[in-house]
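The data below hold one chain only, encoded as structure tokens and taken in the form predicted alone.
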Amino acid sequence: MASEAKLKELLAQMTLDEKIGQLVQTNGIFFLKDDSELTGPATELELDLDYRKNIGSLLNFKNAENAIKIQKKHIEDDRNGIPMIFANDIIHGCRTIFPIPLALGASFEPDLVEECCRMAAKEAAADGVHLTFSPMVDLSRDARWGRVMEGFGEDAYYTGVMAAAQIRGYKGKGLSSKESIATCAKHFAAYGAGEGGRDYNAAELSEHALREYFLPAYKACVDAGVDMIMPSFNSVCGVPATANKYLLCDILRDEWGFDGVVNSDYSAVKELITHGVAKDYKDCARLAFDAQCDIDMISPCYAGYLKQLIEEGVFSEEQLDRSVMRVLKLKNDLGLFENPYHGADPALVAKLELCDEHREIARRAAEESAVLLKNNGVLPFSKDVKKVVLLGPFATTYSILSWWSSRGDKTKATTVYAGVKELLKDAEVIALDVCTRDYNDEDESNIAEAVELARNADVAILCVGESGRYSGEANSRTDIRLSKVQRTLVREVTAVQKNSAMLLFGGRPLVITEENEYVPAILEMYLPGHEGGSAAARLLFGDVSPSGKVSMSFPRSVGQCPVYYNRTQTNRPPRAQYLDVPSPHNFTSAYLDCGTSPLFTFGYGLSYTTFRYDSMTLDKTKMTKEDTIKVSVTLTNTGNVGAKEVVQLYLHDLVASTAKPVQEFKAFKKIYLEPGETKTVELEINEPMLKLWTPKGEFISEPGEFTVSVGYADHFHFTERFELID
């Protein structure tokens, strides 16, 4: 790699439009259509043609033999020889698709996440990218939005631990490998906290429900080494996160001591005229530019105006070079100076992707991150039926991979009906898709076949959910239950066959509160990838014990939204007796027709087998802020099949000088148990755990009792106190 000498050399020899034009991120089309075809992109940009030997960074370039191309033609045109990023969305793999993060989520499994980011990163690498936009760590409290599958829930601290897992696969052993990408973590900052759950809508938040809930998790990734940062759409407390300097200047680069670089989403910049910030584009270059975000994705701001900017002594060309040099710094590090292609091999793509190493993780992932909601002891079902029926819209369909699955073919995906085949090779499958994925299908005029296709099998397994088209960007739903008809069936199919599963796909907590009144039993399996079929079979069959836990609450309804488990208490908080059910009019914090706790929530999940914690001690109760408190916890597998549990730690301030949450989760480890196996489980209590965000703008620990437990959110098995001291 270069030295910092031969990079601030290179940066002394470049004019201003060379430097500006290491700000600038566009699409792979501008570098890959004829001149005479690029009328739109060079229009989009406000650019001249020639201005593409300038360019630092682009994104949508489709493959590694693009890749190799545009930048073989960009080297040879730039006098600098100066090669650029190539950026692309890797969220849940490459070509081989793993299930989405909120599924991951569910597996309570950082190790897992950072193989799967692994394999990622060598597909990725392979396929021409230099650099992923994940991970994502926006807390997601509002099942509406439709960016919940791109997160890990509900809870910051677990965010930011699964969060650096992702970061620690994606970049491997160095950033120079071959088989490794840079990071940027996203959105900078509370793009999940949009009022009404709707996309890009605006955040207002507290200082203290910034700093407690919703900072935390990104700056886990700091501390993890992330090597970019993206803000956000939204405006934060008024103020555009692309051109917010309280967070990108005063949190981002002084607090927390970032020097990567800022890359803005796409065209956030010139957005901020439409904001209503900014009058021109200049003037959106001015503001982003001044709160150091570093490129412009996507947009005419920076190329157009930052040079007149700097001429006029806005800004100084010094302030440019910190810029640049965080760029060229960047791709010094990816090992582009001495080799711009990385790891580019259209070979090599071919001969990872989906091979059965891959699959075989991507199936693991599957399995690991299921939830089964209810048991009503139906599953695991036997393998000696006869007669099994698939019903619904994910029965036989591919489409089980998200909308936001890069450059996976979805129709190499196993669908349910393949896996189960495979399976049970001596029993009759039977599928019929019944209805389609469109949220508004109200078409019942299948039911009645798949009623009596029902009726006479041994099994019914009823495909349900939300098409994946319906979450991420821009897909936020106020009514998030089944479709009219998907409610249909399986009310009516589940009236005939008592020995029938609801297996449920989607990108988001689903509302399934009238569903869990009489269904026997609900796999949750998200949106699970390309091997989410045969993963699926396994699960229903009894090959596998589901051991996903919940880590974004399930609403009872739209209503509750936003519900999450570490809620504040409050002076008149719900009675115990009225956390599942509607409240009498008794001047509580409750509803008078729902629960007020959701109807799964984080950290639950059910298996297979049933779990007995036996007992929880703590080395000691009193402890000071160099001290650490080491709790033990002994459980047994008390049934007849292997299986995996989450043991979850909560803590509760009882005295606070601000109102804490009811509880807090911590600490947490997955263990594996044979039937009859008992193990102790040790987790740690250390004081930065204790601390809060005060009225005076520190994170503090404040003297007094807290409360340790294990169990999972609202359901404890064990709690104690424990002082922390002077």
Contents of the next structure:
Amino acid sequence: MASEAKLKELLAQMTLDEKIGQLVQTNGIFFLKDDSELTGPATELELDLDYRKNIGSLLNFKNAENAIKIQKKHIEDDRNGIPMIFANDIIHGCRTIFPIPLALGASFEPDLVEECCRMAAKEAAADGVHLTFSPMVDLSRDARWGRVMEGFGEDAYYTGVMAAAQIRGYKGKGLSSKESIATCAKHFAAYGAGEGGRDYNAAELSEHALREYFLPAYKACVDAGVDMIMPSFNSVCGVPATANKYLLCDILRDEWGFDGVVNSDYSAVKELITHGVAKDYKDCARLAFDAQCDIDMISPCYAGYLKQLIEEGVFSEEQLDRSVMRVLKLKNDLGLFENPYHGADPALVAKLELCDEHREIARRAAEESAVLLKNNGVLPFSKDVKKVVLLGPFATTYSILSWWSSRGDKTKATTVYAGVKELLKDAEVIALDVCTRDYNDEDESNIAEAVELARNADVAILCVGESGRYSGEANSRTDIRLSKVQRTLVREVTAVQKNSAMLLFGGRPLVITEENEYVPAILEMYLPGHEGGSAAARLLFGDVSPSGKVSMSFPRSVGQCPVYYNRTQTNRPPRAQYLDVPSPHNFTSAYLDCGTSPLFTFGYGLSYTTFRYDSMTLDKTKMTKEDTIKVSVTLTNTGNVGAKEVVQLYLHDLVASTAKPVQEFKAFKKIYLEPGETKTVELEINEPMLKLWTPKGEFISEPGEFTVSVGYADHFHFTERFELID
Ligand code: NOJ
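Hand over the structure of the form predicted together with 1-deoxynojirimycin; the form predicted alone is what we had up.
Then the entire complex follows, led off by the chain already shown.
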């Protein structure tokens, strides 16, 4: 790898145009067109094709062959022979698709997430990718927002833990390894706080909310060694994130010491005009570069105007050099100067894609991510059944990958039908695609046939949910129930077949309050990836017990949004008996027509076994700031099947100088217990966990009493007190 001195030498020989080129990012297609043809992207960027030789990075190219071809030509054309970075959105797999991050969030298995990302990195690196725009760590409290599928849900601490696991997985043994890719945490910051759950919408939130909830996961990424940060599209407290000096300079660079690359989101620099904070492209370049946004993704601003701004003295060449050096350093860390193709190897892609090992991990991940939301005892179904019917849009036809399934081939997904058939070799398995036309479907024509099939079967599996096309970017919705026809299907089938279970698919927590009233069992699968069907089958028929826990709460009604477990205490808390049901008018912070708690809250999820929590002991009940308290929790599997349980620890500050949440999730461990087995889990309380953000602008811990509880939000097995002393 080149030394820093060598990089400086390189920088010193670069012209202004060449330096600025390093900060310009275009689409792969820009490099694939004939020289004589001025392409769409080139026109949009106001670039003539000759500019290609200067460009520093690109995104959205097709595959390894593409990458090799483009890089080879680029190195020949660039006077300095500087390789480009090839970026892509590897969100939950490259070729082999794992469950969406929101699903992985339900696994509470950071090691498994790391493994999925390791495999995704191997496939991506072989496919020509050097950098992924992942992890996405936007706190998601509003299920209307389509992008909740990309993150780990509603808890800041937990999101940080899972994102750190992703970063470890992608980076593997180090960026220069041919099996590793660099990482980019996004979207900085508070993209998930857009008003009304509408994508790209303004986030107007307090410093308190930012510091306590919305920023910590990005900070966790910085601490975990993330290579890049992407500012969010939205405005945060009035200033678009791309030009937000408070976020990008004061907090990210100065406070957190991040000196990696900041890469704008897609055309976000030029969209400073539509935000209404810049009058033209030059103004956009000025605002974004002033906020130390290093790379301009797909917009004409840096390529067209940064040079002028430097020549006019608005920015110094040292400022430019600082940004260019960050980009060169990343290239150097990736080993691109020695090997510009990194891991690109088309033959290896073919070997890795959906290989047995990757499929196996994809299946395990889908199993660990599924959440049993309800079970009246009907699950697991017996494997001795003679006739099984699968009904609904996800039985055979719908994609179970997602909006962000990269280069994954959806036709190679194991459908629920294929999974059940494979598992139950002797049974008759019938699938009927019903209600396949998404949420605006009005076609009820084959519901009668579905009902008849269900009536005459031993078991009916309702494969329903929301198409993967309705979550993800720009896919916000106000009605997040099942489509009307799917609701009819579920109602009519469960009325005639008591051995029914609902398999629920989709990229967000849907409102299923109505179905929860009468459906015998509900298993949430989210968008489970290539092996979703085999995982579903194994879960439904008891080869494995569900062990996932919800990491983003399910609203009872969309009117509750945003709804999350760690609500702030109020002066008039809802009365305990009205958490789940409408409250009468009694001057409390409640609803007259709906409970205040979510239908399924953070940390909730059932199993095929039962766990008895035997005890919780603390090794001390007073701690200084330097101390830690060891919390030992003993539990026993009291049921008949081996299963995993997530032991969750929550803290609550009894009297503090700010209004604190009713509970805060702070530690966890997922363990496996055989029937009858007892285990003790040790978790730790330390002083940083006790900190709060004060109106004076600092994180401090305040001496006083706290409670520690195990269980899940509002449903605890044990609660003890301890004290922080000076
Ligand atoms: C826009 C999205 O907001 C971002 O998440 C993604 O990385 C970029 N497009 C590039 O595809």
